[in-house]
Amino acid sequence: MPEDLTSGLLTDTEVTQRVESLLEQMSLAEKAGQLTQFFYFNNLPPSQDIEETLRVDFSQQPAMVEAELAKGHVGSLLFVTDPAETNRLQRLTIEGNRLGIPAIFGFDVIHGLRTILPVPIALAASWDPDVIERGQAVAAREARAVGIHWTFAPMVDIARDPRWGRIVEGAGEDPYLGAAVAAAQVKGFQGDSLASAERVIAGPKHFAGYGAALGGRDYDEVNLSDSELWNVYLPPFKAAVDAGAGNIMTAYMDLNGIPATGNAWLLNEVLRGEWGFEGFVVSDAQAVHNLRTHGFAADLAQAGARGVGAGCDLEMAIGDPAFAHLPAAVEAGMLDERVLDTAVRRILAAKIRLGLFEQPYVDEDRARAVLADPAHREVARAAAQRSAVLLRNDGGLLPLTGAESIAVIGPLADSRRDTIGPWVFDYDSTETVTVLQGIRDHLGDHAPVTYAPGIRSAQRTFPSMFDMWGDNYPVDPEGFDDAAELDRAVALARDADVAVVVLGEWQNMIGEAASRSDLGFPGDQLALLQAVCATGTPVVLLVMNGRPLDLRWAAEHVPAILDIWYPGSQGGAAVADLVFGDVSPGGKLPFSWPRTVGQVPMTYSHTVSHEPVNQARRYWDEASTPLFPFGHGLSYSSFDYSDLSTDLQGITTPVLAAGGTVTVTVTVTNTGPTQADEVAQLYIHQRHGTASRPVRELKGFQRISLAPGESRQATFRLGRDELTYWNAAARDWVVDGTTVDVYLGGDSTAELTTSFTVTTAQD
């Protein structure tokens, strides 16, 4: 393992001394430069859509950035992944800065760099923090090897409206699960030392509330009550800060009328004051510049002053940065230079802790070796195995053990680009194992596998502005005949023992700027599925997605449905392991799966309301329950929960003083024939108190592997952290004297229950 990039970890005092020595030599322009991060688009193909959206001319942008480097006015660069290019630009940075200050290179390493992991919502579906941490450690190792020091990840926004495209980047609807996933990702990216040649700074985003955009429309405003903000949307960020995140990224939108990037309460009072965050804050792309667009600032000088004054230390810029106007803002009395200096200190400290002054350049030979490490592919395969969620398996159709012939149907089945999903840019498509390839490789000569897309690959109904890198799609043959191709797919299915149909959203239909008003299968996919099912051949539906889709017809007519998400570089191999039973699915849904878009937003943790008996009949034309509940996921085995008990110092059915801890235990038994994993989930409900509380709240989970017939006791602890909530009337965190119901089981509808009493000083 490589040595740390510094001769030894520096003490806080040593870091401070180096920072102050540099700071006292810097001019206002040099300080502003350290707070400016530029995109560098030199190696990207031109795209008219993104040029118009970002208001930048790609042909002129690299020269502009290099001119700023020569003047020492750049603190960070992003979107550079070639080691040789990184070294060239770093050399320009150091030579252009009279103090020799290097640049931090950042990149969107969301779910892998060269080795692509399942998309983040899929990783959350593993309910396995260890797997998530190992996956992001691989991503960090590859990123640091090519010269990336910092990733704009994890995205920890809670998403309760699946129309929002960026649901694919997060951990779903629940703050407890979201917090656990956030902490695991930060630990995976950062490890124990940022000076390690294997780690990068984690940048949790988007602070805060971005996932609650009106109507699920990306970039729209957000209006959140105190209760929602503190109890739902902030906990994953707090967990990321507690895990040691070195950076936080601001959000684009207005939060309760104040742009998040200019929100001093959010950045200074909450993030730094209450939580003690000591890292640096970066804006999302153009977010400081856009304080003027919001009407929050009159011009760029005021936008820059308000951004820094609110606690934003680094501006992610494309064209004219607002922070370039900071010297003028200081001279005009709009900004105290001491506030500017505070931001510069944070950036310099990050560079020193990364070891960039000692080792600013990349070992290009080592980079090639790291990117080719086969161990990374095994981590990606395991993550894809553990992320898949078995939604339905009537008659035990899965695993496929006796099929003598298989027809693989659907345009996504052999699409390398769609298999790895959105938000990847530096992948090697030749490494991607598609579902078709995985099934063929697994079966070899043991059974014939036929394939037909059934419908056009060209039915990509949404050309995302971020799909600049949209190569490696299957190409429809010249003279593609829609009717003939559908007939061919149906014929192959009719002649096979089993049809494996791979449907979902093409990857450019989800992600940033890719919200949808409809959750149905795009194009003619549902018609294809219906035609295949009409043959009478048993059908396995593999869903490739990053959000819940409308599966009402499929859930009634298709016996086996496996959600494989966008499974990554080794996705096809992992899917074959699952389909043929080498591995039993053990993933669980990180969101409630609605029946139809008309139900959204839908979450399991709603309050009781004044009429709970009518909860399932809120709509007269559709059940008000989800198609699949939060936490749902089947297995090739079965599990029994028993012996649920609560204990406080040996006293059964304890009375818990506020601030104490109660231990909850349950026995989980594998009652089926297969080695398999189960995720034991603990939920609570507070019966009464000083606020209405949700009917269920996740407060603990454990993923357990059990052999057939094996039993294991799972132990959970409930204390102040789990029982405290933000009370909107008290405007503070409270623990109520109450009775707490506890539920244990395999999803949020768990029925095994017990209770305990909480007493407070007022009781």
Given for the second form:
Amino acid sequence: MPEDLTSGLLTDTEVTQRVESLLEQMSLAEKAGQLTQFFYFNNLPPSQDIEETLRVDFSQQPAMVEAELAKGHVGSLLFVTDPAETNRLQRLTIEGNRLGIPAIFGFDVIHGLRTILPVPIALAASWDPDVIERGQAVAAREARAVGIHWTFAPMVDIARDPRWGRIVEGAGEDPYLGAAVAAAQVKGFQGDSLASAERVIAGPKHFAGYGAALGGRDYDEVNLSDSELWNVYLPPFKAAVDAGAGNIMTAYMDLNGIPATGNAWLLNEVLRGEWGFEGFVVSDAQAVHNLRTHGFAADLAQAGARGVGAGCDLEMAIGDPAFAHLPAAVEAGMLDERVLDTAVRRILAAKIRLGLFEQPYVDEDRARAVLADPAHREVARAAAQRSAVLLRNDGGLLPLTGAESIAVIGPLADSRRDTIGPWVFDYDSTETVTVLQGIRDHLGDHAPVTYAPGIRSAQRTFPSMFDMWGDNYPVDPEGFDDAAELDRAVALARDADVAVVVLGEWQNMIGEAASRSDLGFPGDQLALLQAVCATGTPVVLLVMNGRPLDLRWAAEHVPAILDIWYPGSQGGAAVADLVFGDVSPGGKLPFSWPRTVGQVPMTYSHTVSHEPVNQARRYWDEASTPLFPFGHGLSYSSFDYSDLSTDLQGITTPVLAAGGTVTVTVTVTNTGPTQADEVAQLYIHQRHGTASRPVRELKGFQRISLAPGESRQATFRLGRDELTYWNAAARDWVVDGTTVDVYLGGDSTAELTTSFTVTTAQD
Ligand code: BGC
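May I ask for the structure of the form predicted in complex with ligand BGC now, the form predicted on its own having been displayed?
Zooming out: every chain and molecule, the one shown earlier first.
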């Protein structure tokens, strides 16, 4: 298999020539076919409602798709991961197509294909663009090896409301961190050349605003002010586009009353016009068809015409695509054929750049070898180590260096399926290291490890739409006796030096269509924790999650809490590395951790208005501050920040002239006993100007590794990009003449501060 699938990289002119020579031979139906992407499902459970709406019989879905392939009416397929199958379906596509145009295969490679990385919110918690890029490069390598050319990732939707289950797929609440994580993922997936046998097209999603669903209810409408859109929700998309993303996926919901998938302002004006995006846009699943459901189109022909007219090039469909009606729409004068041609050009160009015409098939032996590469597991382990966030460590209970015996408690501790989290389909369950396994492997014969689930796994009652692929859940033994099992867990905890309790959400409680109105531990988990704590044995709580949970009781009563997220295939091994101190936790929260669901949505980056002194007491029944602030994360060591300064001159305050750049430096010292990482975070606050600006905004971060006693200088630059913001009154990007406070430290409450004055051209 050649590294580069095209015979050298094609110039833009060569790509254009090849596109045009195909396009001029194509009929209207063939053009519409190129714009149609079908799921290829072999195992869909019957669903009367969906089948009626989509006018598709799930049991016949594969046959229907194959018939379309034979007619040359399909441009792309999704949900096929077996290399023999991608080859077979590719052959059908090419043979069925008069012009021999291959299909582009897409898939949700969200956090790994075979080797499962920590979930995306965990990757973001690493605040480590390098490890994120390396992780997604592994995912790309595995995906491309089996015949997948394009991933529906990264999800770059900002999420400030953890009731929304898809918070697990993104980078949390902050636009600056979100942009950095988005760019790192795009680079990891795409590398330098899409024609490489190791890379795939990245498809940042869901454009745009999807994370702000009303009430945190997935798919519900989104109403965002101009200021929130430009300053908060769009920057990660812009960063992904600037990093070269080849695709963008639309969103399901209405944005300010217009469906995102039919939103010409979003797709044509902002994405293409202002940002210069040159790739292709895919709809979310059924979202063009759904334009009719939204009441945005009278029928499917109008839905198709409005979708493609708005700038959506490819329709993702299970059945009955609206784009099948595009030829009729052109013939009826509802759609200019030139608009259709533009969309077809984008799809053909992507296929040409990927090298699909030269090499449409994959080598199945190579695929097996790539999937088995042990180096991939090492990357997953490093990513899990770097993602964990130490929320609390009273009395330095962690790391467990001297424990003679350990009781591991909780069904999640030994659940392979939950360890790898949502949005995985092609994993090999036997490769997954659970927390229990990781602890046992780590201790070997040195210390006894006992285990009791304490409560039933079958408390997993949440009906997830993804459970049709769900398997490998732990099975409760016949005759499970709740009271006896709880007693057994408590007895094991009492007899051990330390109890390690693993609690959190079952992985099927989070992800798409998995919103919750409550953030508590599910089922009897809190009662289990309380019973174990009552034994008096020191307790380490490991939280397995993709959203913040209600930790109020634990934060008061449990000395050590480590957030391990859904840590992936090597999760248990990485967790053992952390628990026993081979590695110090260095992750930081990518969201403000609320105390209770009643506080959400929540962000550290809010503005100030009337009675700011009462900002922390906006509710009479609960503080309005977070339980743990954005950016929080402890370490086995401790850090000191000093010598914060800028390179500006000035008599009272240093002055930054219009358009200039200031360099900010700070010294970070490891004042504790261990080698450890710290994420130095820089926040700004604009004191006054022509709009209210947030009390703090993240504008720089660096993860640095320090030996005990070591000091390092961290340097940050602030210029136009960091100081500019979208001003809703001016309806433009603005830099105000103002004074800017700079804060440096290990979380968003950092106190070390300096300031500088900004002069503008008018001053
Ligand atoms: C999700 C997308 C996903 C697509 C394909 C949709 O339901 O919203 O994020 O990429 O399905 O699986």
